[in-house]
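Just one chain is shown here, as structure tokens, and it is the form predicted alone.
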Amino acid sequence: MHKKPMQSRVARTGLAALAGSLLLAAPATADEMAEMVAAAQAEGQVTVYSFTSRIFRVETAFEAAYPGIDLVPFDISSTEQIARIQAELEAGIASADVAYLADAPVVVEALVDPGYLTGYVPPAFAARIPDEFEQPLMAHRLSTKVLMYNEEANPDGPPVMNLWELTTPDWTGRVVMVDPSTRGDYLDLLTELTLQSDAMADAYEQAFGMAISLDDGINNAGEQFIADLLANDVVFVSSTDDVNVAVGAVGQANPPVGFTSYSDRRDNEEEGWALQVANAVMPSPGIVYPAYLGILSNAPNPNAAQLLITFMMGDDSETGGSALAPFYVAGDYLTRTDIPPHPDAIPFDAFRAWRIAPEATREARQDVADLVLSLQ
């Protein structure tokens, strides 16, 4: 069956270039699915490393659906997951079954290529997921790191319309992000700025009415933006929640802006935030990247691992049911083509964030990491 590719105007190429993962043998019929459930129930447990705390909501839904199977979740950043999985596999330790992680530029080289992590596409959803999101691991959704602002303090829209404004005196010490030396997704964001150097140069000219001039040792407009942002006292914090509180907390007269996850708007009411994405900012508000699901090669509970991944892709209801409920939010873009966009989300084809090309990012990001380190 032909699968219609997800359409967008975003500039980067998709994940199709990252090929080569071995898909695990999968049940294809109702009887085989029933056999997998029985085998998973016999195993009785499944452990997942997850880069999002929303896995705890998945735990509740999964155990309600399969009361004989204990889902053991660990909330671990993608950077920490990669290091932990490498260390455990190399030591012959079988601690986890499923990894739910981002940081695509590193995952393929560090985990997929050596065979530590293997792809699995549930047959029930294979025809509903574009080919580009099935390899090298199945992408559960697309996540983001984008410029966000406080919409309570700025009811008419974002307080900046061009990224280069963040390098001006008005924004000295008022731009917040997680330290890119500790989180790969934030390093990927900075790396994309360098890969989009032509767009950054054009945006500079739009902002200041003159062509950009590069400092000594700076190779392109993206690197110059990073240098200027750090020189303007960008505030590095330790977690995304720290960004969200600083930017989004209600009652602020002159809040900062920051780079964080668009989907964190889901917590606005509960946390007392007023986060909103600066989608109109030139040349782009940030990046879009895949959130992968994979099975560890030494998974002690492989049947339960397959069942969990199948469950996490949702059911046949309009919005995917309880398994997808934590992710059916504005700012997350599910890879299932049969799930309608969230009604509060910017349509994907109007979302101006750049889709990363993981191979290009991987090749460039060490230079960016070195640049950031040299400027701190």
Given for the second form:
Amino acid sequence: MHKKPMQSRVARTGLAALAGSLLLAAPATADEMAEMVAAAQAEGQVTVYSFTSRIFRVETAFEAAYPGIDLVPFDISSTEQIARIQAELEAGIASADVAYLADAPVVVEALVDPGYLTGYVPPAFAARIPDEFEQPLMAHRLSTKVLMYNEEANPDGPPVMNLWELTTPDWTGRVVMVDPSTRGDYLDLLTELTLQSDAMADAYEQAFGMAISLDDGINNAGEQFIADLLANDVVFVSSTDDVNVAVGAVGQANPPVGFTSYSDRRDNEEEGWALQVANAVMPSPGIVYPAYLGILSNAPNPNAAQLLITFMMGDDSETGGSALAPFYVAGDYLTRTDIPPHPDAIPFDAFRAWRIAPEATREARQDVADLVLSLQ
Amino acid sequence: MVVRLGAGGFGAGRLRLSTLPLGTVAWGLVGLLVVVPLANIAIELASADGMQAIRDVFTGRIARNMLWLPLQNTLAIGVVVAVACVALGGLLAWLVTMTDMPLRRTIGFLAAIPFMIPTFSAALSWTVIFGDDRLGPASTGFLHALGVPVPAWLAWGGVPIAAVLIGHLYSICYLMIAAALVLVGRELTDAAEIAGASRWQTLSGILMPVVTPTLVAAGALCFAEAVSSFSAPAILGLPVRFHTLATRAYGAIETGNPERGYVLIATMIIVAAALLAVATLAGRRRRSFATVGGKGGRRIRMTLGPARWPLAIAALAVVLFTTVLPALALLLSSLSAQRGTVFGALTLHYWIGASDPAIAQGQAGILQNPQLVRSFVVTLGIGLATGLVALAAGAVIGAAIHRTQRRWAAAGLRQAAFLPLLVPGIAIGAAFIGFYGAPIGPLPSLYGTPMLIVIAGVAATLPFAVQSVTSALSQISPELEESARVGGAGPLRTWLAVTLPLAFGKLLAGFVLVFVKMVRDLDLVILLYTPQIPLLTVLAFRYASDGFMQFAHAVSVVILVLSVGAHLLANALGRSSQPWLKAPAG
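What's the form predicted together with the partner chain like, now that we've got the form predicted alone?
Next comes the full complex, and the chain you just saw is listed first.
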């Protein structure tokens, strides 16, 4: 039900690109842009909290485009950004200008509602971003936590076709993920499994040929899956990169599978990985969630903040130019409708991950977190 | 010959300074640094959310995995680490200071270094050696690569955590016990020998009673450090879901459940304090001995005979395994072209390379990174400031403890000053943000200023500072100060001319200890730093969490160089932190 606005994406691409370039060429926008650049250059600096290390590449591109403005990047997990921004705003400290973060279920309640973080949609892109991705904060792209496997060791496709196989002896100690007790996105993944319990129950029947029976204290098929996965010695690590190396490193005879970001496949060549998404797995490989860009309400450099967000949305070349290059990769789904899908990626329509509903996730999260804690 | 039994020799000979202002200032310091921020946590727990968290943690379905098992793990690690550190550190201290073991200067020098290696680096270097393939090829260590089967219990969980902490903390025991032994060596054992005591009688009748308080203090310190350690269990425990109270508290605070984290920390403090109180009572009857007397004496060393070389080789193996090996593992992995392959191709890219978009998102080598230079300067500044302030605070509090006539008041002050030992760094950080993060009356918020880090650092290192000061002061015989006073010197002049020079070596050692702890500590500052105050450990941690292990290890090497540099400088200042290494062999 969430996917609708993205469906006509390809068809709209040409038109939107045309409209976009017309908008950019419009005199009012150009004037505003020139004003913003001048004001940003007067500020001379912009500090970003980013949940991805790709911000370092944005830094290079941004400073090349605007030599007078120093971009100071900090790579901080979404969970930590939330705690940090809360603490800083409550203390009246103006440390950063822009926050680039996921963890949508918490961000809205903890940062947007109290007014700590405000949205900004660059006028030049407003027409090229679906409305649903403009509120409450603008989504830069959609990110993923999905089941990935090693395609070198499994050239014929994913070694599992159903999530429930991960609870069988074949996969004991061979499923890797980041500890959901310390990272919001992984907790969201497990929460989504419980919210999709009907699909999980169907998948169970498909896998084992019988209806699922629930253990004591377990309320639904999603919780049962979490319990069985933990009982099957799932390996918790501290970062997605640990998952990537464990699952993806080439030269392994019998590599594990794991939940990580689809887009980390982009580093396969550089890092010596063979990560591939198990898109066909039943009932779904995982979740898709928005990565937000917002401006801190006490940003010391508000103009440079707006300029950076505008810059991060890319330019009008076909794939968005150097600013979007770090994000124009297989596995990231950009919210700009005029950028063609990445040629190596599964088209968004065919990508089977569940879109999280932040509100429902937020309500169920604590219960799932406690369930995970109680089972370890 | 001065041997005073009883509670600290507060005898007639002590200087009679007015104790009230000193005591008031000391209590004010302890209050601002320790009591108030921690009380703030207690107040939070008394709120409705706090009471709910207490119920959840103690009786909810999460109780077993959130509280009871981690508590069990924490205490087991604490006891094992404390006992092992006292045994290992004590044995090394005895060998270096009291015997004719060969290579004792080298061994003594190296034995002080493990404390300077950041704990998370030490834990990472454990995986470089003992890691198995639970996390795939990235976690396989040297032994695994050689085809040596590494049992799972040696790769992950309680055993490696305890081993890493022992390898890290025995160093502190060594320093404390050696300092106590070397002071004993001079007169007391002479006297015993003159009186015709056998070697064993000297050891059991003179040495053990005199150093027992130090052994208890050293063990207590290691216990406290071990139970509150976060980095080692986080790295070596997580893959097998082995948790301690500190890792559980961190998880709770990080995921928006700070009250639950506070419940765990409060539980840890109460349980650990109760255990330490029992241990202190056991060693209480012989509290303080004035062992720096006014008379000189000849240093005697026990001859080890045929055991000389075997013992030297064993001791050397221990210190090399805990210093050179981790340092080498860090250095090598900062030079390896591909992470996880320590024994593959080498490159200097991560040190001096220019930006290359294909490597680490285009980050240049650390020596080309202006962030590193800033972090280095800020870290150095914060380390020095914390060292000076902590020692000054420690001197006031130590002097107040030393001079207070009322035993209960002295004990209370001492216990309060030692409280931060039991609080994990991350919790001290949380407490300080909670209390000093918001404006207090007319005072502005300290959050985002280096001041807050320095003050939190002083609080966290106060036990070390107070310990250095009190042990320095309590071992100076009153007869020295008395003779200065008899000679007509005022209290200040006496202090400057007699007390300070005599205590200087120990005070400097205390300063280096605080400085090193601050420079290499991550847990304390992880919540307190802001982009405007970059620190080396945070930089290393950021690199590590991005998977840029070579950068992380290169920064760790820089931290190590800074810490060891401080240690060497202190030694070179003449008042060595280990004066016994310079003493002529006798």
